[in-house]
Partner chain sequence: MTEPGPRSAEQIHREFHQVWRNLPGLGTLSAVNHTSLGLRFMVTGAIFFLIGGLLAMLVRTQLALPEQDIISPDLYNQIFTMHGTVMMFLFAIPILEGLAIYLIPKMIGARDLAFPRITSLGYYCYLFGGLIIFSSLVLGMAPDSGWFMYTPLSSAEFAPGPGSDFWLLGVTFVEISAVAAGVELTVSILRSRTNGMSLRQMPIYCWYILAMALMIVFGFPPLILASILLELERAAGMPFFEVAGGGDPILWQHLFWLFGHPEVYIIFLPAAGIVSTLIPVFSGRPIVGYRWIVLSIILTGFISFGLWVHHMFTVGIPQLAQAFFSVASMLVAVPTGIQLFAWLATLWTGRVVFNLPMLWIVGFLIIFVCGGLTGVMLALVPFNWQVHDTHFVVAHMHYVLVGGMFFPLIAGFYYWLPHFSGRMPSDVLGRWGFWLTFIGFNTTFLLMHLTGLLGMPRRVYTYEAGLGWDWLNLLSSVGGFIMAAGVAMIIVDVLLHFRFGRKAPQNPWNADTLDWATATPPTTYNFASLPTCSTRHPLWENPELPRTIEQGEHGLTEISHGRRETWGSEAVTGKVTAIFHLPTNSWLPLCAAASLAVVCISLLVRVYELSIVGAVLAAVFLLRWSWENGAHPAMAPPSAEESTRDLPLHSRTHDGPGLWGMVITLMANGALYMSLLFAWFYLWTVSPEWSIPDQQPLLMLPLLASGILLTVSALDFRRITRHLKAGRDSGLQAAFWRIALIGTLHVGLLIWVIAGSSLAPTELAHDAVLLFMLIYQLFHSGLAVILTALQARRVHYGYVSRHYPYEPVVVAPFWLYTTGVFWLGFAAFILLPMSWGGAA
Amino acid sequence: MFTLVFTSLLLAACSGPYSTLDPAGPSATSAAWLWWGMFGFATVVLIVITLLWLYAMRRDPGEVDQRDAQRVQNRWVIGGGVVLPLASITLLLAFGIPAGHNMLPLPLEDGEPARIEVTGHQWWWEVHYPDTGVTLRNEIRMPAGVPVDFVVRSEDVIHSFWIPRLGGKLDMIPGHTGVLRLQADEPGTYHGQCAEFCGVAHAHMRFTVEALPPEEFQAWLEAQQDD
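Generate the single chain structure for that sequence, in the form predicted on its own.
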């Protein structure tokens, strides 16, 4: 019964508009798989350590030679204090670095990514589409199924641009321009949030993302320019 309740609580937040474990794009999928891998590895380590602890508590040590005891102790210190952390960090980097590359604005093999400029203000979002004159407030429209480079800036204090289901966050630092590449696999509505405390209205600094089929997005963009 306890296991069922614990598992239910653990998985209760694995879906929803702000869940990083319900990915809807390649960047978010890489991050989610990295999280599950870390969770699984940490669970295995916890189980092994718990079993070793129970064994150590219950076993009968008998007569122990001090030199043998010192050698055993040295093995555990080296294994648990050096080998295990180094192996853990190596595995984390082996999976984490490729996952991070998915969010970098690296050159594409074919074509160019779409480009959307986002400026953070206290406490709202200014969204601009270069070379079109189209500007939105607290709303982003993007083409689905294609990479989009979000060029992010801050007008006042540090903000953080974050669309949990599409990818990781990127801090928006005054005087600095950052670029975050995201992609929505399917058309739909996604939700974003400032992920860096930026003042009294920080919790309300949210925005929505509408991913449209590329042809619908292009038609919408052209219609906005005609208005």
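Residue numbers count along the first chain shown, from 1. None of the values given here were measured: they were computed from a predicted structure. Whichever C-alpha set is largest while still superposing within 1.5 Å between the two forms counts as the rigid core. Compared with the form predicted together with the partner chain:
- The Cα shift for R137 between these two forms, taken after rigid core superposition, is smaller than 2 angstroms.
- Here S88 counts as shifted, since its C-alpha moves by at least 2 Å between these two forms after the core is aligned.
- Core-superposed comparison between these two forms: the C-alpha position of V77 differs by no less than 2 Å.
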The other form holds:
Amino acid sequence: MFTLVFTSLLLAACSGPYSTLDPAGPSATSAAWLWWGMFGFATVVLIVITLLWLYAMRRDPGEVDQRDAQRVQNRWVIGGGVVLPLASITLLLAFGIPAGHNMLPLPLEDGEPARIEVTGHQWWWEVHYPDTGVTLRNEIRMPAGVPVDFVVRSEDVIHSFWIPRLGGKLDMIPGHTGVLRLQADEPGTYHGQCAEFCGVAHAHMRFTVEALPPEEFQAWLEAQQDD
Amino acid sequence: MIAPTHPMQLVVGLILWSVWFVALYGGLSVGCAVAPPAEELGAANWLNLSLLVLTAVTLLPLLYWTRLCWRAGLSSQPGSTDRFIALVSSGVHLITAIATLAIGLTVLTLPPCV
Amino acid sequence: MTEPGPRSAEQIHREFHQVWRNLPGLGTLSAVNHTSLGLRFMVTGAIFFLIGGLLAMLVRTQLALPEQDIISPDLYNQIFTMHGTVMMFLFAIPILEGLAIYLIPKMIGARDLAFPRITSLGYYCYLFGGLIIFSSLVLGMAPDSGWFMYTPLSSAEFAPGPGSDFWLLGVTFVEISAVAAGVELTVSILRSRTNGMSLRQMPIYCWYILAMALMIVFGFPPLILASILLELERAAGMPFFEVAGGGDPILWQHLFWLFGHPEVYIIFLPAAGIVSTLIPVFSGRPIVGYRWIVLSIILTGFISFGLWVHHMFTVGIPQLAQAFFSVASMLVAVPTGIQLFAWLATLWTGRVVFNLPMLWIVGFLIIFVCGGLTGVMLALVPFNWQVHDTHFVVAHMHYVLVGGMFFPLIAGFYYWLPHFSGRMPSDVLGRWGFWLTFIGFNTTFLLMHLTGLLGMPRRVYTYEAGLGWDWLNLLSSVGGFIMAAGVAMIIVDVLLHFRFGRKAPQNPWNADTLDWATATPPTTYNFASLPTCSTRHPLWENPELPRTIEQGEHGLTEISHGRRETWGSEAVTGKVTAIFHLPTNSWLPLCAAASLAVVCISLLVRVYELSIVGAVLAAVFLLRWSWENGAHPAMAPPSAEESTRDLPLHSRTHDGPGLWGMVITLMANGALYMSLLFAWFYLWTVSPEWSIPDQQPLLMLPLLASGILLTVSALDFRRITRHLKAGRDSGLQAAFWRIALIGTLHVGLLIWVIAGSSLAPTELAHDAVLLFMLIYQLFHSGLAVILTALQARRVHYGYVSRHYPYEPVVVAPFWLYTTGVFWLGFAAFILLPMSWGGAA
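Given the form predicted on its own, corresponding form predicted together with the partner chain:
Below, the chain from earlier opens the complete complex, with every other chain and molecule after it.
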């Protein structure tokens, strides 16, 4: 019962239109899992180290000769200072590198991902569907359930394209073109925002994302083209 | 050749590490700018392989110095400055070698230019 | 003249004080004494901390509730930019430098730092630079692009007002101060330790400061270069960071973080040094794993230069390159872990006194470990992409900086308070201060991690209600005000202690290091006699030291010559080899810094004629400063008494601190040049619209001829210096004039090359970099010629000869550097591009 209440409270605290802890796509999901794993591990490390320190400050060392000190040194410094960090790093990378690899816009096994071009302006988003002539403002429509490559650029200063519930962000840099692969697992409305400080109206530089079932998306795109 | 008890030993391994690190990052960037390997190859391509070889070559002197300084340290008079410098240097070289290995091994896992 | 019979301690004090005291009244502004200037650095830093804190309170007020408009977005941007700038550049670094300036000579048993006038110059550069930056806020035109000033948001097009100029010029001014402190701390630690204090016997704090100082020497030049380049782009239109002209905004990020990441460790290391000093004292035993700690200091110093890209994981660099920096970032946990567990082992084996400073150390531990752990998380690229630029990063950064710097600083502050004032702080108020700060801090920033995970970006001036951020922000603001109350409590405690604190006994904490062998508060000369020291714990092994030092029972007690003196020793063994004679009170640093401030301000208001006047004035003051050296009557004129002493004055040798200072300064200079080379190669390979002129814009033959003349001068100078060291000085003056003449020809040719070239520096980044390189060269060549001509004059006055070979030895590396840079530049900027098919 308690667990149930606790879990639902936790979930309520973690949800939100921009919450990375309420993932709705594969990239965001693996980042969220990484977070929970690291959070648990780090909490244990923090508590253990703090307790060890407090105990060390209170304990009576008795008579400590040179050899005892050497033994304590080897135990703590080599065990805690060298082995513990190296083991933690190895563990972290074992999960982290595959997770990062899966987020890359590598060629798909079958077919091409959909491409949507987004250009940052002070302080709005220009969304363009290549080869169609369709352009939107501060609104993105994308097919759900399939990977989409967002091709990001900037027209003025540096912005950063971020849809927290779908995945990580990518900076939009004048003169450069970046590709960010995201996927929305389910149709629905998501929210995005500029993450890199870009001037006076940075706080208001937002957009909405409408993920549609692929057929519906295709129909919408064709309807737009016809207009 | 720097003597194993010379204070330069404290930093020479790390200077080599810095040069290696610059070469690693610079080599990758220039490689990707000049002749990027195909994305389909993943981590198995000429660029990653060259960086791996570079890493291996850098490891050799680091491991050699670790051993050299360790022995010189143990054979120096206890409580002397020579011993202090040699033993600290040995540790620095060893951890530098571990750092080189850990950073260098990432070329086995990821494609170079994506 | 020797005194008849032994002198009493009071008599010694009177005589020393007469020589070492600051001038009375306003004359105190001419002080060069490290104790006075260290305290001034710290007090100024503390005032800037309060200003920065006030700005943070404004930020927290604005963000306390959603959709507030207490502060306009424009002003808000100025406030958060200034909060970061003030805390980083005007508080954290200067106050730690100030503490090091105050403590280092005392810990190594010296009477002052190696270059006292540089201490003073550094202080005034910091003060004036700080005032310039701060004045922008008062004038309502503060920089508003964030404290890392990303271009193009900070460039002329998107930030047309003077805000960015204030930042670029002011921060560069302050950085001069930091580099000056870096050079002089390095030289002092290496060359002015008391007799017998070998490297392995140095107090551990000195290792930390040595590493910090050298990191400043290599870490600050990239930002100095970047700031100069951006200011040139803004003022003169040279497109270093502008895509259309062949520049690249990412170059700014690289140069900034090439400085910015080491800077975090420049702040952390001295603070960790405080922790490593306090823990053994309050455990009543030597630190466990001294060698391990030295090892981890060295590792941190280097590895922290290999992490800068982890601030740039979202700019779209290939993931493999990101992986290098990611793993390097995680590896920093190893040296940090070693220190953490060495401290634990020391506590484990000691009998710990849990008093106020230790309370702050425990606070440090909890907060810093937490910050370190989130740091490892941020180093993981796929996670970083989610939380980068959110409040998660804001929280992490404050955990690291407040935990890793502020808490140890306050611990150290309480520890050395009796040293500063001679009085003990109040335990009760101090504990209130700690708990309020600790609870307030964690309330503010622990929750902020979640705010970031829920998607709140950093640097937004407001947010909508109902995104799940409301209660978190409100609690963060409440916590911020609790923390402010804690800081207020500390201030009250300190102010009251001057009036009500009980008198501190000698060495109140039973510490082991020589800093507690001085009087409290210390005398201007620290030690009446300089003890030989062959242990890491002089005061534990010989508790009588303070008394015997005061009574003049150790070395270098002669003062009748009226010079300020301290020992000069070998870098590794600490064996004394010479006597460093130090300058007395001087107005020159203040005048030089004031002239530089004129340059800075006139550049800001774009009255370029005035800036030339200021630059000339600064040059005059600095050259006058260099004139009052060595055997000059104002410094150490020849005297009969010096021949009766066992050790030579350093200006009579050819291995004085000046040579070391020159070499370390050239390292900083070299780091700047390397950053320029990096910029060149970076733009060449990465810049999206990089283009090169059709024809080689430089006159090749005159350039080559100019290089040959330069090489001839430098080799000639080197030859003369060698002769001088071997004791031959016939024709010395003529030789210096000859070198100056050939050097002048070289400079003339170089000017011809610049004037006759077809560079278009405002159109092409390529040409802008080339022009910058040429002007850099011209500055060095010109300076080398002037210094050589001055040497010739000094030979004439008898200040330089085979008896005084010191100064040419100092100038020689400068000639070599200038020549080296010329040919390196020739290869990198001209030959190499030719082979790539650049303009020939």
